[in-house]
Each structure stands twice: as structure tokens, then as C-alpha cells.
Amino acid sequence: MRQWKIIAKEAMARASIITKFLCVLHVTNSYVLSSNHVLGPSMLPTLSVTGDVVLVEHISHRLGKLGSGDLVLVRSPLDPKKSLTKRIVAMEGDKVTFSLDPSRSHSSRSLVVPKGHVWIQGDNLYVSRDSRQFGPLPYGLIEGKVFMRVWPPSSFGFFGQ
């Protein structure tokens, strides 16, 4: 009976590091920084086609440590289920001025970001969907600060302005 006692205080003692080291990995992973994987050609040519593993770090937004020219990971207005990887064009308070469809029309639209929003576009306009499409997006929906890629080795590096 003695050794059951043993490896039960055994077993405890191990699923506590585990379950400290999840918790320690949840909160780093939400809060601190977390890697993500981007595909598609909105960001073309900052972010490539097939895909690029990029960090992304979680408190400069909280901070409100971010600008204009800031690629950011955000949810989508759209569909709350995705992530969107994004540049910041316009804060708020600023006037921005858009071509909705800039491969079928010159006209444009210029409106102010209001309070608490901020403007986003993809890189690549002719592919993006973006704030043209679905309006300021609320501060809240930023997720975090993208500030290097890490995949793949060829592109490896920290994001300038």
C-alpha cells in the first residue's frame, strides 16, 4: 500500500509541472507573443504567396504602442472565426483618402478613422480585402504587432517601417 502512496504522490507532483507548464504557455501565447502562419496575396510583397511563419507580439497594442505603417494581426470584422494580417494605413483622427476598386476605377472616397478605429490595407490593393471593403476597424480587434518573420530562412528578419 505504502509504494501506491508513493507513485500517487509521484504522479501528482509531475501533472503539476505539466499543467504549470501549460499555463505558462497559454499566457505567453496570448499575452506576450505567439508565431502565426500567413498565406495568400494581400500582402504581396512584404508577406509571400505560399505562406510565411511570422511572430507576433501582444503588448504594443495594449500599450497603444502602435502607428501608421505597422503590419498587424487582427481579427476579421468579417468573420470573428479568422485572423487577418494587415498594414495600419491611418489612425484615428486621421483623414484617409481610398479607391475602393483601384483596378476598375480612379474615383475615391476620403473619410476620417473616428475614435477608437484604426485604417487597415493589405499591401497588395488590387487583392485585399481590407477597410476599403468593411470600414475602420475598432482598436479592439487588433490581436498584435507582427515584427519578424521567421519562415521561410531565406526571408528571415526583423519588419522596418
Second form
Amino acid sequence: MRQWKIIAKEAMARASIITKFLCVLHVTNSYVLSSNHVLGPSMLPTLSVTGDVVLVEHISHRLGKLGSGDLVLVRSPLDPKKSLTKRIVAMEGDKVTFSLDPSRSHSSRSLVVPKGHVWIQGDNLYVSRDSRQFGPLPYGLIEGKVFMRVWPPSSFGFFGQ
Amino acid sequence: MGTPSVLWNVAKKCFTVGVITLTVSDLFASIVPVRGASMSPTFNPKTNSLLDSLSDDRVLVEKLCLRNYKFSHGDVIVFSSPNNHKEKHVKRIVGLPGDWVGTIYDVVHVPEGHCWVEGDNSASSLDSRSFGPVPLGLVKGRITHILWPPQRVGSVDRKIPQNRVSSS
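Could you please show the structure of the form predicted together with its partner chain, as a counterpart to the form predicted on its own just displayed?
So here's everything in the complex, that chain up top.
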């Protein structure tokens, strides 16, 4: 009987440490810093097609310190289970001019980004699906700012403008 | 002196409790007050404009629905406003992706990844009729129960408006 009591006590202590660790991990990943594996051709040449591992910080967007030119991780407005990595091209109130299909025509459209929204585009305009297709993105869908790449090691470093 | 180490221990305990509470509130459920009369009579049925914050309804918001984003018609959800990410609204889902929703003037198609929300109190509710379909990524949770005031404690039912929605 005594044996079980000791084993149970130790199991509880270990479970409690693991639980505390997982909670700290969740809070760090959601509110401070997390990593993300991004792939796809829509952000060439900034991000590679085969996949890069980047670090995302979750502080700037809560403080309202994002601006044009920032690389951001956003929840897709077309599928809430997917995240996209794109660049902010215009903030609320800015006028944005864009061409819907740069490979086919030179015609372009202009609009003003409404309050509470941002305009995002992939760096590879020919294959990226972004605000040119789904419209201005509500600011609340922004999850964080991509600020550095950690894999592959040959392109380790911070992202410029 | 014993005081610095006592303070340090108290600080560590507070930090641990804070982190665990934050995680539970993000991933499982939290309790929030509902302000305003846009969901009357489901929440805040007394339309008193001087509603003080102690008499607001307190509800249980579950976050498990955010794993799959699978909602049903009639669910009451909490979401960040598309026009101001700092505000949160409480409304009922009337249309899911792919549905056609009838408003006074025309019939609107709810795009993929979005939902159409309306307040139960149509006369005084700012909802999808003003700001359009809401991306499901802005949803922060689903309200399942009222926890305060004690006389209205109970589960929140799904209410589906008749003859307004055509599902695909």
C-alpha cells in the first residue's frame, strides 16, 4: 500500500512539472516568440520554395507597431485552419494600387485600405494569392511579425526591408 | 534576511498561477461579461441604458471549437471586430460558408472561410448586416452557458431563424 502512495506522489510531482512547462511553452509561443516552417513559391525570392524555418514575434502587432514592408504571419481569411506568410504593403487609410494579374495585362486598380484592415501581398506577384484576390485583411487576423530566418543555415539572419 | 526569498517565492507562485490561468483561458474555456443589448433577450434582457457592469451577464466561452472551426447554425460566438481588432463582439451565427443569407435588400453569399452573424435583438445590433461576413479566423470562442445572474443560469440554446438561410 505504501509503495503505491509513493509512486502516485512522484507521478503527480512529475505531471505537475510537465504541465507547468507546457503552459509556459504555450504562453511563449502565443505571446512572445515562436518558430514556423514556411514553404511555397508565393514569397520568392525572399523565402525559398522548399521551405525555411523562421522566427515570429508576437509582440509588435499587439502594440500596433506594424507598418508597410513588414513580413507577417496571418490566419487565412479563406481557411481559418491555415496560416499565410505575406508582406504588408499598405496600412489602414493608405491608398494601394495593384494589378490583378501581372502576367496577363498592365491594367491596375486603386483603393483605400479601410479602417482596421491591412493590405498584404506575396513578394512573388505572379503566383501569390493575397489581398489582390481576397481583399483587405482585418488586422485581427495578424498573428505575428516574421523577423528572422534560422534554417537553412546558409541563409540565417534577419530580414531587411 | 528571510524577506527577499519570501517575496521571490510569492512572485514565482503568482507567475505560475498566471501562466496556467492564461493557458486554460486560451485553450479550454473562460468567463466573460457581455455588454450591450444587441443579444437581448438571450443576454442582458433588461434594456436599461445605465446598465452598470455588475449586472451584466457573465457567460462561459469554450475554446475547444477553435481546433477545427466547426460551427453550427445558431451558435453564439465571440469574435474580434473586423473594423477594430481590440473590440470583441457577441453575436449568433446565421450563415456558414457557402450559405445564401436573405437580408432586407438582397441575398448575400457567405464566402469560404467566413460566417454571417446577427444579434438576437435585430433593432439594435451592429452585425454582418453592417460590416459583412466575418472571417472565421477572428472567432475567439463559442458561448455555451450563462453563469450570472443566478436566476438565468443555464445553457445557451441554438436558435435558427426560419426561412432566411439557404444552405448549399
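Positions refer to the first chain, counted from 1. Here the structure is a predicted model, which means the values were calculated and not measured. Take the two forms, superpose them, and find the largest set of C-alpha atoms that agree within 1.5 Å; that set is the rigid core.
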> Using the core for the fit, does the CA position of A11 change by 2 Å or more between the two forms?
Replying inline: yes
